[in-house]
Amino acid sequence: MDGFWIILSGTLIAISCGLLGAYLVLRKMAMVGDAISHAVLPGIVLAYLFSGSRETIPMLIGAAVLGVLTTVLIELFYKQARLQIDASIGITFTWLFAIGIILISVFAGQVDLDQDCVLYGEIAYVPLDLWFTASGINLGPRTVWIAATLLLLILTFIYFGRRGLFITTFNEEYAKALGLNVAFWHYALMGSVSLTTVVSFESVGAILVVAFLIVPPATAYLITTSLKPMLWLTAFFGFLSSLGGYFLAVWINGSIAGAMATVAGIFFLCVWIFSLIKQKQASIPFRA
């Protein structure tokens, strides 16, 4: 039963991350998720220092504030300083991450806080964090409920914002001509990515969150030229990565998160090789 909960948690988070990651890949902003997952460190440290506890709510608030600040700084450096988007991302997340490391080093002797406890979760512990009602009824792992709620929010956002997200992703100038608020949709997407990253990495780890944000949508991107099939394929590859990663980890007795990210990479490699073969076949002239 533990395996079921781990696979279910991984699948729910993979789909949430992947659906948003599809838009990031199309916007050429795939590494924003990586930036947010590292840049939230000072927010988590400051939240602990102000609240005096490692409860989830203060940590999430601190991380969410820094996540939004990260996206604002990236956009500011890109638009105002006229840096390339990859340079803006690199500067922002390394700077904020470094500030977080300094805060930890300064206050390490006074608080029980380190990089591992605030940055890296462990999906193998999901079945241990159970949610009991006041009457003592076991509702299952808390992470599953959080991940399911997160996925519902992401699906609602994509469904009702599909037109704005679609047009601003593929043609910002056309979106402006139609009267759409491009900045609103940009920050709405970045805010959703920030929320998803912050909520997810406590349970499954920052590395796995980044892998789910980028690899499944990038894999789907190789085999389709339409957004809707890309989203469906992204969800499918996210599920396969969670399922295959769990059984790979059991087989080799290794890290579950690492195995899920590895399987996602294997699927990408296989699809990439397949797409190369199809391209070569298409370039060969027909002979009777």
Second form
Amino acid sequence: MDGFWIILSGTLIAISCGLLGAYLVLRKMAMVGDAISHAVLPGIVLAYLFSGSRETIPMLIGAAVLGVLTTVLIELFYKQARLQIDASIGITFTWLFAIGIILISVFAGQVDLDQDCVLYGEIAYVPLDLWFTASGINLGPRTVWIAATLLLLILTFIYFGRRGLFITTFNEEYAKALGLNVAFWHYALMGSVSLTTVVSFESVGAILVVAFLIVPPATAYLITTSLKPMLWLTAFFGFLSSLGGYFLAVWINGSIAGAMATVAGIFFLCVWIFSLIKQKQASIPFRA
Amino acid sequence: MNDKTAIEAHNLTVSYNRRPVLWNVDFELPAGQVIGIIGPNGSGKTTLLKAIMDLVKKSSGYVKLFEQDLEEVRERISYVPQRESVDWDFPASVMDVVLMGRYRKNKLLKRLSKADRDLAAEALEKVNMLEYSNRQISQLSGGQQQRVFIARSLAQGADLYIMDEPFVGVDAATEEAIMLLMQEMKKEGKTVVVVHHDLQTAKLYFDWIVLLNTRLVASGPKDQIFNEALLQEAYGGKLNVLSKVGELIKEKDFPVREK
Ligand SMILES: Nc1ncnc2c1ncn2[C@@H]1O[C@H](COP(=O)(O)OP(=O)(O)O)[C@@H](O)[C@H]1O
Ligand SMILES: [Mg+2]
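I have the form predicted on its own already, so could you send the form predicted in complex with its partner chain?
Below: every chain and molecule of the assembly, starting with the one above.
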């Protein structure tokens, strides 16, 4: 049963991350997720200092605020200072992360904080944190409920926002010329990425979130020719990575998150080689 | 629809990092004509179109479209960005892209209707690309990509079309097809404004020409614009181009294409 809960929560989070990540990859902003994972540190520390507790909720709020601030700063440096997008991502998150480290070192006496254990969860512990009703009925792991709610939100957003996301990702200027509110779509996407990143960290840990944001969509991108199949395949690769990763971890008796991320990478490699072979085959008739 | 003026720019100045790339540009373009905006590379042609579409900040001046602000007539205006401005490896089909021409702010969350799809198909038909509807855009040639961009714009059903370099990187057949399409649109009473940088063909394609080089050099019916002094002013300093200008002026009669 533990295995089932771990695979399920892994899959739910992989799909949320992957669907949003697909748009990040297409916008050439794949590293935004990584940036957010570092940049939330000062938010967590400040939330801890203000609330004086290690409750999850204030820390999530602190992290989410910093997540949104990260995307705003990236956009500001990109648009106003006209830095390249990767440079503005790099500047933003190293700077915010550094502030987090300074805060920890300055308030070292009061902060009994280890970011690895506070917000950055571990997927192996998912089955340990169960939810019970008042009458004591076991509802299953808390993480699964959170991840399912998150996925529902993301699916709703992507379903209703598919046209807005598509046009602003493919051709922002044209969208603007049509009178669409491109800033709204940008921040709706970035806000969703922030929320998803922060919530998922707490459940499954940082590497896994960053891996799920980028690797399954990048894999799907290699072999699809339109957006809808790319999103479906992303979800499918997310599921396979969780499933395969769990069994790999059991087999080698190693880290589950690490194994899931590794399996996602192996899928990427296989698909890449497959697409190379296909390209070769397709080009043979022309050479003859 | 009996607007006389399609676009009026007044004292238009646009700067990037305080360096003006458009300086005090002032013109009125008549409706119902095919209009070419001509000038050397970096002369601010793209920036002018973006200023018209409110995509860049104006340092001063204003633009009126059909004597109104853009926001009031947006439905009647269609913009075709430079082809290289998007990633053609994007996972999207030809139809996906052309359908964007039917997206509207207040019904973006609703499904597209059958009528929207018909309009998109009709637009593809006009550029001879209907059979490519399901093709991924990365598998198209440069000329075909340009046709898709134009089809997307046609699908909007606008009155004024503003196109950035539609003739760049396209094959001869596409160039011809686009030119004929512009004439067709003119017959339907549409106004077509096209950024172009080839002087040789400019006089063939356009009724009205705007010569631009950061400042406005001239704007008027093509016969008034094609004189040496004005062309040299627009292209001045660019030696290789200058010699071409000389040849162009000498050729009294431009070869007119047989239909
Ligand atoms: N986003 C930008 N930031 C800074 N400079 C720009 C930008 N876009 C264009 N420019 C500069 O403005 C000038 C005019 O550019 P543009 O309008 O693209 O000219 P054209 O389309 O006539 O070739 C060029 O010198 C170009 O380098
Ligand atoms: Mg240009």
